[in-house]
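Just the one chain here, the form predicted on its own, laid out as structure tokens.
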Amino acid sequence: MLASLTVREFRNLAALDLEVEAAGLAIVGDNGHGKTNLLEAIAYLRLLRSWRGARDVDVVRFGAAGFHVRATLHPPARAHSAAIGFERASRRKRALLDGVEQPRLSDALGALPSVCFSPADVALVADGPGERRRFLDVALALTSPSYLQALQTYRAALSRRNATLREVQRAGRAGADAAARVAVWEPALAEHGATIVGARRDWVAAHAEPFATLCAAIGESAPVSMRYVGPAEDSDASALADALRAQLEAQRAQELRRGITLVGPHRDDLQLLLGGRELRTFGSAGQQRSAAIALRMRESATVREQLGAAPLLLLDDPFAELDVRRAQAILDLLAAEGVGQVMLAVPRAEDIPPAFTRLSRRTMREGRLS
């Protein structure tokens, strides 16, 4: 799927132009030369932003201007190229598909399609609800356009209702004219909220059973299990609109109080729980890692499903503090859905799992491949 890749001024890497093979690379060298940098730029032609949570100005490589990531791609990408470019001075961040600027930097989201998978993603089970919500936004808002549309509409009306929220409780005024100004923003909250909190639903249902096999299979013997939490448990469109639009208003008076919405689905959880108790309190260290691979196989397969074939895999060292029975059991479950292409980044050859022994090599150091 990625032909080539042209990046310029990201994080340490100033200037690296790659041919990538069918199969994918593996990129070998010491921890803090730029492979995790190179697969960041990667991913940033997917989500347009850090997967590793960074402000683009903060991946801007020291005394540059801005970043740029180019890539060449075949099918199944939708586009011929794909390039995101970002203005340190100007803060302006530009997307373009064959050429062609979008008109919006969400019309470009997806152009490259992978899925990564890192160490850090143990802060999907072990951190708060926000990482697993977060999650599911993307999983959900790069493979469905109704849903991004949705996410998009109800964080701005939150962000508009939120603000209205603090106007009023720094004048110290809660009457019903106070009331009024914030219910202005409940209709669109409920409508949309709903739609979020029907899909995550819906995927929790499909996605459950398989990610309970998956942790068993990578070898973890006591049952694991996720739900959706939240406080409205309707399954109907309507009848889940209406339960938020009546929630809003229940908690409407605290609100006031506080200066922040506190029901919806910002405010709700992906549960992981390890024979029936939380996974993030309960869970191992290595049963906190097999879940939250298990959790990126299954995004893996969401991509799959929609695209119609294997997503571009990211593999930053991924069985790090694994034992070699679970990364071996990893490896297999990959290679029984099917790999595509995969860029593999790792300290060491020796790291290479001989399932990629086939991939070309290439050795990173201070940002810079041979």
Given for the second form:
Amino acid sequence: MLASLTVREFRNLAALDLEVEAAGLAIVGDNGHGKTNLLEAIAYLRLLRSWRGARDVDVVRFGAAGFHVRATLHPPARAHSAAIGFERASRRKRALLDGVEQPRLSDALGALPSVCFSPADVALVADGPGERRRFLDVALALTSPSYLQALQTYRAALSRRNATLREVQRAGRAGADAAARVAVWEPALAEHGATIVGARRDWVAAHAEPFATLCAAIGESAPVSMRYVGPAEDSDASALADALRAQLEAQRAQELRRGITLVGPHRDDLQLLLGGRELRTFGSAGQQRSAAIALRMRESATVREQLGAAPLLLLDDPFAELDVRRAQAILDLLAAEGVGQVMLAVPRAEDIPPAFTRLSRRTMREGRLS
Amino acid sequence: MSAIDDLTTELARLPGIGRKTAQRLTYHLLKQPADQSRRLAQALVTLVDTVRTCTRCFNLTEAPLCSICSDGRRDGTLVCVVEDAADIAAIERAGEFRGRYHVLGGRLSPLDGVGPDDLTIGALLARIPEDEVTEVILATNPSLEGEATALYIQRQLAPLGVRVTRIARGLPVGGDLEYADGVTIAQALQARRDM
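Counterpart to the form predicted on its own, namely the form predicted together with the partner chain:
Time for the whole complex; same chain goes first.
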């Protein structure tokens, strides 16, 4: 839970200091004045990077040397304070927990557990598989250290195998020599890839039904479902590793031609279906937004399960573009789950839903709160 | 003054030494008796002129063959493969190993452009029949790149019919279980044995 926040030189927020009550805060202000930037700064204390996918350098306020975000926290956060800073010149990012710099940045991941709902979430459903893989990776890496470890090692092995594929191509190597150079990275890919795919499959198995129920409750009449599309159907770790190993071997000749690794969890998809057809291509804008919100609610449930308490909800004008009936249904679902602390950002005071009118209000204007 | 700048720049290239430390070292060298600084310079020149790699195992040596390769009491049929010469010193400190070594000169590191041809793998393969080697112990680091290097060498050695072993991974002796990281504990559990 967030108790107070200090933001320096972060996008258009030059200097912002804020106390936050246990219930949370509603921030009212016109678009373009910094509401989303404030929520993004708070989310940095969870992901240690921009949830909007921006590079750290682009988050630094124009002309500033770097940015700094610091917060004092209450349980269920695991530290009393967390801070993240980035220096433009050295491109160095540091994270501190309780005032102590963390030797590895990833040690500070999830310092302030939060889940963000934003209109941009529609990309989760409407865009390519990469968005949904990132969604799964964030939900799982931040709640399971073994997943994070597997993901980091998998990515390291993948970049080395791809570099080897390119080198082999450039040097014009072929046959057994080329295959031997590439193959040495495959045991690590298979072992850690199996951990990743297994955890993702388990997540989908546990969340598919609640996800479908949520979509129906939000007001989708056609049945919405999710399924994991990957190389192997197994979810047993050693069977998965064997399957991945066999596929890497089978694809190697083609990969040697293309210079890139073509199978593995970095190519899988979390498919979302509407009555059996892909929601991504066949869903209406409203249906896609409902499904995106349902996904975020399952992310929130995943964090809650691990934390034993509700995460901080960052609601960035979440009901824009939704009809009144759907918006009300979502509010009812959130209330039924039990809402913890909320940071709500809306353009006008009239946009604050009745459930959140009890929140204290501040106004955001040109990067300043009043 | 360029002499000062030159030395500072050279010192700052060394691992673990930044610009400020380099400057402090430079001024220190100027302040101390000139003889002492000359001895340091001479030691550096002697180092680069006389130290080379062993023609057999690529360990560091001042003679054509290193002290281990020229020691007749060492078992030449047992070869321990390490990434760097510094690893030999670590294994020698244990005093357990009575075979000989082979220094790869690094590990497979495609992101740094280091491939099998940049390591001394070809020389290792040639040593197997030449020295009648019966066992090769792969003692590369238990890292992603060290494991890949070991695997590559194992596959190259397979046709030669020599026994290939890999050093075990597990908990450090005298260590505390509660301070070990999860991956190490998981591997120690996998490699558990009956007693």
